[in-house]
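Below, in structure tokens: the form predicted alone, a single chain.
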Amino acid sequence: MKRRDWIKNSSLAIGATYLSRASFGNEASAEKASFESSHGFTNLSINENQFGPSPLAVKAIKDSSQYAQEYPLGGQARLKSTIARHEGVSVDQVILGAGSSDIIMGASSVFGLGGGNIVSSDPSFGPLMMWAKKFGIEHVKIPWTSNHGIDLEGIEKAITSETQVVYICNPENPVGTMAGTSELYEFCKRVSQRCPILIDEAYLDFAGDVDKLTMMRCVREGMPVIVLRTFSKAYGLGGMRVGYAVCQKELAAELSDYYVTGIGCGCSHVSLEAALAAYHDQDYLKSVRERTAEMRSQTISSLKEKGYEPIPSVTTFVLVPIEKDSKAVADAIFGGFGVKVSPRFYYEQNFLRISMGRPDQMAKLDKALKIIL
């Protein structure tokens, strides 16, 4: 069925055309705030912790705010020295930025100037290889393989004398499957002979013990491996913007030439306190990590049950393989029930990214696919 009889027939034709994914950023929808979201509707499209910071984290943003008008320079201090402390590294191996992204947009200057290539899975998280495409490198891909694992063989075959890093997201991001701890660690350890790795950690925090899938261990060991981690997803600091990568002293120095400006790192002293706190706090860590995992399940279950095979997932969001116009469906979904959810197209199947919402955030979702699916 053609897209537009599809809608034409959907008994939320009405919502999704009046409610297109066009409006999200209209005046209207920008001045309209509701009790559960600044955005004014369910967004479970971006991943965002939606059980919130930890009350800790809640409570320095409050404490620090009387502070706003000095300069993060201690906040920034303590944060980098309770990192390098919990990791095993020194201080000057911890680079923080205003989010992961911010450290990655270093990276592509720093990988990128020299031209030559970038490796990585395909599709990937991809923010470091369209920036580095600025400066003219050329960006392999290579394919999920067939159970939508990173090809970490193939990716290891492509690599040539060109080849100025590698860039691996574990887990995955769209997919959310993961890549074993073992084969990483030993792929590492080969490839990092032959040109730098960076490792994006982002969704980690979800997969389980941190301490044991990580591979800070090859920063430990030496390697010049980068390992990226953010506060926006498991900590639920999305907004305060504050990411960091661990590595050798001397990347660490070349990245934070190519990002940093002004005083310091860019997070501010609110956010720091934030941070910090939140990063006290595993307990509170380890119960967005269940709440997560308990409604990944049901909803895994819940698309099963309607005839669909979702990809297994350790993150925060399940990609599930769909045969109507993934768009037109999250069109409809957003226009009828005021939820959000991603629409992708890759290897010419259309699928929904779905971002784990608090229950009442997957019981209203789960009305809607049962009429829109």
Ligand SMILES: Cc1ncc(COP(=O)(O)O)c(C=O)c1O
The other form holds:
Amino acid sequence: MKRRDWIKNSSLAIGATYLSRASFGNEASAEKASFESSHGFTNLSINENQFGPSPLAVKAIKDSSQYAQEYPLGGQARLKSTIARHEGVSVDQVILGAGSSDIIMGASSVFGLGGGNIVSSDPSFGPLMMWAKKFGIEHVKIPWTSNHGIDLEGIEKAITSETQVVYICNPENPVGTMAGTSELYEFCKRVSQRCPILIDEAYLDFAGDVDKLTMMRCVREGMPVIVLRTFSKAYGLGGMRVGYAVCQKELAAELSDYYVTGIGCGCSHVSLEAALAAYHDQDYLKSVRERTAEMRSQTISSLKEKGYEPIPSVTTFVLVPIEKDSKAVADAIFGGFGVKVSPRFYYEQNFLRISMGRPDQMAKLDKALKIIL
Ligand SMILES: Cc1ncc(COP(=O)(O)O)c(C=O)c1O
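The form predicted in complex with the named molecule is what I need now, so please give it after the form predicted alone.
Now the full complex is given, and it begins with the chain already shown.
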């Protein structure tokens, strides 16, 4: 039997056994949740922060739950002004969303409704383009550079009078690489004279000193640049759904029109208190960054020992090219070991995107990879 067939068959066989044991969604998975995750399996496929939130955020969640009857007006005002103070902008330049996805959804309407095009690297984090395309906008895709970077030159050349916005995910998901800070800043200075730019910095907290790496400076200098951030990744609050954007106030007002509810934003009172507490605990953030970097370097070394060439990453995930069918491999890892990774296929090449987890979770994955890859 060919190896690929074996993987397919074994994935089905082992997967069936695993599913009958864990049956996600029933009582057995609820038991499992108490020691592993609420998913009932080890999820290394969606870039959650497996180290979890700061203990101060957990305390804020518990403490604030007693005010669950209140609309979240106070929390919104406090979080906005804390962010504005830190970034050196005015409060009306900060918008909050139920996750940064919420703001991306608003942006897809603002930029998509008039037609034209969006230019982005490809592959990139897709929702802005996916949602805007529903309004009839065209997506102009610029492939990676040969070393898996964002082709800023190619993106700039592709901009036309029809371009409504340029989307730059920095660091880039799913690749894990990052544009040079001064190169990106110079790009923003030139390109923002032609069209707005949305810089998605969801993974910047993992890359190093955020205040040095961010493009917030472009906003402070008056450029039509939207910098998008989230509490879902390094802050470990994916389930709380809090994200924010910082941009010029006119753009902030326009974006808010498309997704904000009557009482400000879609975040709950409890979520906002959690985000505020997490934002103030920079020591914990640093420890997450360090632990993630350690897991990343171990994962990369271990993949290299197995003969693979993972793409260097500054984020909480690693993209590794593989020869076998990535979907069959991911199914086999999940079926046999209860570990979920994300199968990808770009430019005729199979990849696995592996999110970093805790040491015990990465050890489980390592064992799976040794057998299945
Ligand atoms: C690059 C990027 N931006 C934004 C998001 C959205 O995250 P959230 O809505 O949880 O803030 C994600 C989620 O995976 C992401 O990878």
